[in-house]
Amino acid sequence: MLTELLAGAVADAEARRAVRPSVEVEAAALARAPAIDALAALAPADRVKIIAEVKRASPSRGQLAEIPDPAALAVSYEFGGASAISVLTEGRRFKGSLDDLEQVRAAVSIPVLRKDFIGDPYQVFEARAAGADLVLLIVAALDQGTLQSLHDLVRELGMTALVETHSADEVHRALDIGASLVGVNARNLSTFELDQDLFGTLADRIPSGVVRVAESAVKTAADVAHYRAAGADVVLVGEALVTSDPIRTLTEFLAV
């Protein structure tokens, strides 16, 4: 499913490209106001952190929520006391876009991921030029040096990596590259299937000063404490939001 789900969004950013050329998209991107500083949006702290999520669809659960406005959406996310926005700009099994994430860039001022498959370049130009500060890099969909090379290019246009592992082997590759954001999905994303205790193992392997995150698996406050009892500094929530009230929910995580 992830080989899929990258061909498909590299493939895709290739349509684009022959729209939209590099050299307009890089021109966009460093034409950009600076981006807001995710690290210290998502620092450590004494309460929890959130990471709301724009999120339609997915594979495993289909159509989650209609979500005709997503800077709306964002707003309300924003006021009730997320950190950051995740935005999914995947189109084929997510049905997100890049004009869901300027529309949201747009309404708040807080730090915005760009989520999808990243494995071009001219994805990560394109983050930046719709105004994101964040954008997510799978290791397991990448080989070192594209990770490398990808992670780097994120730097230089100012904006954070969200650095997602799934493993042991993953996590040192992350801070092999560098990152000083790494996620830890519960979701399996080569077959879907949920390890809600997986963060706990591996948090020790991440050290202090790099921002820990746990991704996935998360429907109650009692998961988001979960999580949090475990080392994460931040969690990253998609689904529980879009089907719920979502300032309550955020308060009820919040609360933890």
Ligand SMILES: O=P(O)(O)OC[C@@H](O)[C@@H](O)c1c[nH]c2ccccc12
The other form holds:
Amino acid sequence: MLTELLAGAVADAEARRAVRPSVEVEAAALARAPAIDALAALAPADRVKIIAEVKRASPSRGQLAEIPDPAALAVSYEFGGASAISVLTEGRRFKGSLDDLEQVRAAVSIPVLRKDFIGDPYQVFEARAAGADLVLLIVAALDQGTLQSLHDLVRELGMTALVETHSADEVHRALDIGASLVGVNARNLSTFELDQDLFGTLADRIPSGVVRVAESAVKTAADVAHYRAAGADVVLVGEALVTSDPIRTLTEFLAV
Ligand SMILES: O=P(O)(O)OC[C@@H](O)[C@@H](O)c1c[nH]c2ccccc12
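Just the form predicted on its own so far, so send over the form predicted together with this ligand.
Then the entire complex follows, led off by the chain already shown.
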């Protein structure tokens, strides 16, 4: 499934490249105002921080919410106390777009993450051109050389990579490329199985100085407390926010 998602996302990027060549996207990326320092925004603190996700649908959960106005949702997230916004830009299964990201970027002043299946430098330039401050890189989807070169490019463009892992070996690979923001996804993107305890078993392998993000499977404040107790500096939440009153839910989650 992960291979298929990556192949689809890269093919869609190829199609966009045919319309908007690399030189143009690279120029647009360099013309943007500098990226916001996401590491500072997500730095460990005496309270847990939240990356709030704009997510319409997913292959494992189907349709979640219409989200006719992603910018309005993102403004609620910022008002509710989120430290950053994640925008799913994958179109086929998650029903997102770069246009969603651009609208969100224009509406909030906190860092914005491009959440997609990134395998080609063109997608990194597109992210920056759309105003992203952060880019997701999924270790399981990439060979080590590609992971390293995409990570280097993200840095060169002044952005931060959220490097997503799902095993001890992947955490090792993330640290090897110099990741400073490491996520542990409770959901296996090949089988879609959830393991809420995975973060706790891997957290110790992530040294202090690297920001630890627990991703997926946060439904209640108790889940946030569970991840926090296991060492999470940040939790990334999608479904629970798009299917509820986001300000109330964020307020509850930030009170743990
Ligand atoms: O909706 P949830 O269970 O709160 O999960 C959010 C986020 O972790 C999830 O959307 C996600 C984590 N890693 C990904 C990689 C690609 C697409 C989506 C994701």
